[in-house]
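To begin, one chain is listed below as structure tokens, in the form predicted alone.
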Amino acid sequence: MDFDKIVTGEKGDQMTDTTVDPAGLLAIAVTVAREAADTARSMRAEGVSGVTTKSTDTDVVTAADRAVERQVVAALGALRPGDTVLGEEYGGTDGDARVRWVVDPIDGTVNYLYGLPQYAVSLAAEVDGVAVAAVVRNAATGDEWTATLGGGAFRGKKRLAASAQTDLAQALVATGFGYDAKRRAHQAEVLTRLITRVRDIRRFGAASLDLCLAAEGGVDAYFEKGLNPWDHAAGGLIAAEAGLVVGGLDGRPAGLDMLVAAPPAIFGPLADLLSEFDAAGGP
């Protein structure tokens, strides 16, 4: 697909209409998210500047996160005026557009700060408030993957498929931690009670990522308490795409509880695990 082309227009007009098209949004996606990127990445060149905390005191924010997001925004505002825009750091504009923008402008800003490249720009199309087109690019490496409902999910032009496997005590489990404290403390009681029923555990520190990895293969699937729609608004539509089952547990839609992506035939298995362990639970 010529994303270039499908943004600017054959003549080179911006696009500026109410398409809700997900093969159009997704290219508006790719184009910006991929010059939030530059961004962040020339940002940390730079050297890591303007670091505050939000939650707690590990919760970190920088300069650089509330640059991108402004970018995003601005960026948005001018291909898409009439939108609404919902991100991490400026919360979300007014309007009741049929489509709206959720925005990760760095996902992973401990690995940022610390200069590890596992960060990313997570940008989601959502219309009627389902996401349709989404874009996850490592800001670090210039890795990118995309999707659109109905349409498949990409690295690059690579079609992706989740993984095939079928037995979960031989299933690798992505996983992330929250910033307070006593909620850590609870995750890694369910930890201890997990890892023993499953192959493995990683923690990469940026679940949109986490999400785009268990959509390629690189982890049978993923959990974790406490997502907010920019952690997965995206990744979330692209691990689906690929064929993971992506959601809560006990019947729930993914959400702040607990969102598990895992391929269909370990997802209830997974999931049930979880809610015994009460994984939902706890602060």
Ligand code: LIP
The other form holds:
Amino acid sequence: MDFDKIVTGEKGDQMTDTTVDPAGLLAIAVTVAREAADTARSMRAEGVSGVTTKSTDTDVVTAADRAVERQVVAALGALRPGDTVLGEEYGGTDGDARVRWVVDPIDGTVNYLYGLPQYAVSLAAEVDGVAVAAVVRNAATGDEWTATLGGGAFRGKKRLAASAQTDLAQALVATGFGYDAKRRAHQAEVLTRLITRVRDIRRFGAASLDLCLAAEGGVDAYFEKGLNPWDHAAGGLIAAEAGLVVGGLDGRPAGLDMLVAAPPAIFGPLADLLSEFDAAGGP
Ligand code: LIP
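Please move on to the form predicted in complex with L-MYO-inositol-1-phosphate, as the form predicted alone is already shown.
In what comes next, the whole complex appears, and the chain from above leads the way.
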């Protein structure tokens, strides 16, 4: 991480960490995310460049992913010099501040690669490890979702209320798949068993946007194995503030092994089926 020398301007005009107020953190998150989304969109308009791969030959990262994350880290360093940042492409900055920012610079990178308008800047602020402010901004469309802990979830100025579905068999469920072929095979086996127990399945390709879609009732529920903190830190708060239960299986919190976001009445039945199908298991 070579961002420890972030140029932050004159001492006097820096915003120091005098507050961990969620509203103040959200205002910063929205400002930074909008500028980052503008960069992602303008770089896409010039064509995709610097494409390399990470964990597998389909797990791509582009010059835009890297540039957007550098921009976010630099902006946060200027506005909140004492905070730490965890990002998908450059990892975590050093320090033990109360506030940690969690960023996916372009969530939905394969959509970005193909020019599908379903990719987002996802940015959350955690205080003492708990997400208290979140923004997800679709960089292609400008659609923006926000939330603060206890303050509700919004799309623009519209307050969100998620699905109140009570019958799993009637639920429209979104999910996603990893990049590793062995994991995808296991996820396909789980899907084969689940698909007859729900209304239908949707796969859009960006966890943060899937969680926002669930938050506004565009799907009833969402689950996925293998999500990193930057995939769901912001969308998870937005989904929870819209009324969904967000967690893992068997009483565990949401994490790498599984994230489930569902209305209270069907979270248990869905989680039980996913446990029965070993959805958190496998490679
Ligand atoms: C993506 C996730 C998505 C998952 C994809 C990929 P990325 O993140 O948002 O839910 O299904 O496989 O992991 O790689 O575009 O940042």
